[in-house]
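Read the single chain below, which is given as structure tokens and is the form predicted on its own.
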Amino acid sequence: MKATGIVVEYNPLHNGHVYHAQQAKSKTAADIVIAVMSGNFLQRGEPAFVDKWTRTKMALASGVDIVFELPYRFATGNAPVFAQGAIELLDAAGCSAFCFGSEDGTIEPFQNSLQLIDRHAQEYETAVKKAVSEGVSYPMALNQAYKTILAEQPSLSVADLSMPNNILGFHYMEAARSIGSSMKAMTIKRMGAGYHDDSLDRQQIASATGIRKSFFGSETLDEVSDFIPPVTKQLLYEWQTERAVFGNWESFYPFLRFVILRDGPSRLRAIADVSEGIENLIFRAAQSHDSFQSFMDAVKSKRYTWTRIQRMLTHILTGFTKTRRAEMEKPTYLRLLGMTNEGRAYLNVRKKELSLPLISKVASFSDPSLDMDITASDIYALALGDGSSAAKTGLDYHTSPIMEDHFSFKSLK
């Protein structure tokens, strides 16, 4: 059986997610998708609208036929680190391609921008350093040194890295080559609202953002049902009724805050991205401001970009120091969220040919990142169930992977 794989968050899932999946199996002629799914802390330092147990059922039921876990290091992680760990899963899953969106939509560009920088890697890498010293960040460095080199060969068709979903499929190519693997790269126009557009038109794929916004701006799921398919609108209305909490900031501020002044600004300094003093700020800020908003725009500068603070904060949020972080270096196993009967029988099939273990039950293995991903899974838990007894706490260890057979997919399609 031949594989394609695809990285994802589906926070939630929506329109363009199916067509992603869709289109990823046709173009690769695979028998399966496997995915990456980041677990309860996403990549732009945020937790997770609803939990990776329901972002799994919403993934299986959409064309997705096996999910794995991108661990708690990676998922929350820049972009070169995100990238290099669920390229590392997906290589180590067997799969033969892996398939991006992105805004150029062509394959061509993201290989001339590779051999580019190649080709001046000391000048690239010299104007990063530079740019990062005089107060840049460092996404806005990285796209100022390609523009420097570029300069020099303006005919060349490359890659924008300006745009965020090109900036995901250039470092996962890149981290593709780092590793020397076999996979293809391939990549489809992503359809519809940008990644980081916030509102919502008449067209039928929006952005997660966009989505997002519109349902904590209103609190009912009626205004962005034309954006997400039937099983991503049941799966919310459940989460809802059950829990009646999505997952955002501002809830979880609280418990961010107490952490933030519980430790003061010494143990700050040891919390992984925790920089140039920064803990200092992070403090005061929590010490006289009472909502996340009012906190963020305290903290956030020209230096510090929102999704690099947010990122700083979850890993003070979850007790992620720069000791752990260094005990996690490369994924070390293949944690199973759920998988259809196809994902089933392929699993059966090249099971023994995988280079990383398979994990289903978190009992049966021991890891620094594993127990790293049960106390995030936890702390978002604690912080979504609002510190009561209600908090599902424990999932980890209490919730197998999601089968196709245990799930009523077809009644959610």
Contents of the next structure:
Number of protein chains: 2
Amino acid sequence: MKATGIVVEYNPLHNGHVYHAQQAKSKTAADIVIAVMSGNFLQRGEPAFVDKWTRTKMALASGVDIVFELPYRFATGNAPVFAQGAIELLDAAGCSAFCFGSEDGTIEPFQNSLQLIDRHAQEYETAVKKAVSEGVSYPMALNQAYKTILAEQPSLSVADLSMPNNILGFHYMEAARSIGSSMKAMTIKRMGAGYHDDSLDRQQIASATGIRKSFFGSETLDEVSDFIPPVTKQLLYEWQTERAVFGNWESFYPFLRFVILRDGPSRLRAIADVSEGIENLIFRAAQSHDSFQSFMDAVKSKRYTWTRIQRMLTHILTGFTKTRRAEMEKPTYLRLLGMTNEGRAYLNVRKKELSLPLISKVASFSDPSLDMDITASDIYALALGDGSSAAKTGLDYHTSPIMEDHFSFKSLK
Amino acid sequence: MKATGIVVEYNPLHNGHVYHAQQAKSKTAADIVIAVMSGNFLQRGEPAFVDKWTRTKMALASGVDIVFELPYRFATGNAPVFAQGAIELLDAAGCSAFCFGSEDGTIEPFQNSLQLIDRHAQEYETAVKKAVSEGVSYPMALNQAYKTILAEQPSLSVADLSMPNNILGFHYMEAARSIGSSMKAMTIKRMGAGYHDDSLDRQQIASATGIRKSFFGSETLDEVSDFIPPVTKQLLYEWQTERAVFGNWESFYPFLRFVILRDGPSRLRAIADVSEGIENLIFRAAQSHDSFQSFMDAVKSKRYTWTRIQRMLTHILTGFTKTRRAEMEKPTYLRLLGMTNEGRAYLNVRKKELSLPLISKVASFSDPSLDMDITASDIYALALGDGSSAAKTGLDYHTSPIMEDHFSFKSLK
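Next block, the form predicted in complex with another copy of the chain, ref. the form predicted on its own:
Below is the whole assembly, all chains and molecules, this chain first.
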């Protein structure tokens, strides 16, 4: 059996994601699609809209056969770290190809970019460091350095590394090369949730961000239903009915503020990504702001991207210290969140060839990175809950992988 | 002007406390009464029923002229630490006497106890250590050791050190002696809230504990009003109307649980009073219990008193580490929470003779212990609040000492 890997967040899963999974499978003539998916905290340093099990159900109902969790350490890392973790897991899972969404859907420009940067490695690195030292944000510095070396070969067709999806794609390819993976790199044109809908006035909800925003605005579930598969709609409806609130920083802010005030600048300094005195700014802002929005307005600056600050805040919330991070340099397990029958057939055949241990019960495995994933789940549940079922912790111990047989998404497909 | 000192928690202030303040003043022929009062966390390791400013108002309306805050480090310490902090502050404030409540209201048995233990210092210490090493709780060990040396002088009239008020009284005297204080030790018979009410069926609300319990039960404010002065009733009513909830562990538990799960056993170990592996028990209990009551049922054991566990939990909640505690061995300031006109007159005259700096604005003074008091206030406000005014932090910066002129308790007296 042949598997193709994809890297996803599904926050939440929309029609563009269904298209991506289908294309990844058909274009590579694969038997199954394996997704490596972020847990409850995401790459932009945000709590997920709905938890990882709900998003796993969305995935399994939409063309994905196996979902592995991208551990917290990688899921909340910058683009190179995120990509490294995801690619190592797809490789360990035995995928023969991986397929990412990009702005124009052709792989050659990425290959050219990779070779170009490779040939100018030192020049590139120096330019990045120089820009960062001048106060330029890291993603911006990468892009500037890239443009510098590009200028020497203006005729070459290269990837536009100012686009977020392209940046990730580039790092996936770089990561695959760095571990000598035999996986074939593929890309397909990225589609928004509303790719089959041309009306301009609907563009604002034609992305995962737009769909989330619509829930915090006046729109109802019905108004976004053209952009999401029925199973996403059903699961969002159930979540809303049960918990009343979706994952978002504003709801998590009382807990974030609590730990900022409790720990104080000296202990905030020990948290991953917190550096250069920003702990004092964060502490002072928490003292005087009682909403996340006004807190962020006080913390943000030219020196740090919004995303970088949010990642710090995620780490503060979850207690992810520099010491903890140092214990988890590489992925050490394949944590199964769910699978279809086809996915199970694949794992039955390939189980022994996996290059990392397969975990379907967390209690049977001991690992610092897994402990962090469990903590992150508990923190997410507690911060979201108000004494209701959402405030149950230890979900990772009590939740079995989602199995097609036990989950009634067939009818919703 | 002559001042007599008392040590109080006023959780909340009831008629027995009014009696104590009045007697302390009249029996010592003092001009004013100075109270050293715990902040928002108390000696039994509990959040205060209402905050320190509200309790200061109660105090100033009930016979106390000056309220100084007992810093967090001492307010949440065991009896010797609590007593040491309180007595050093009363001494620094220039009191010529201090007066504590005891079971039978005579000072000689305490003096005898002190001398007796003094003469048998080594024997006493050895017996305490032995009992603790055998798994006996600290207060129980003290009492056992005390009985051992008592057995040699059965005819001597000594204090019964199995009673909480007597234990504190004993430690006040011990502390006063240890710093060579010239303050005269006094005691009066302790009175419950219902000391003027003989009906047995009202005994259950005739103490501060009973009054608090009645608020969490079916009783209303009116039903306890025979036991509290009108000003206490008025302030409790205002608090209830504004915040809907009184300080209690059950309300604080979501935040406590959050930080226990976030920090994990290895970081819990760094917290003051957490020792000997109890961090693992605390962590596991937080994983599986979603109410404070069931959490405590899982944590409590013969080895630790309920109070000792609650103190650990208070320190976990506020992030009070062993390292932080080591920075504050002795009281370093007199933090003014409020005063009457008589209190102000006293301070005007005696200001220069105070042996510790007088703080009426926290922003003007920098001290690790004061930082901890400020943190504790913020933690209390956040844990109690739900986005309402109670969730405001930085109250210590924004709240001036309560002044008789600005607070309308006169009419309520």
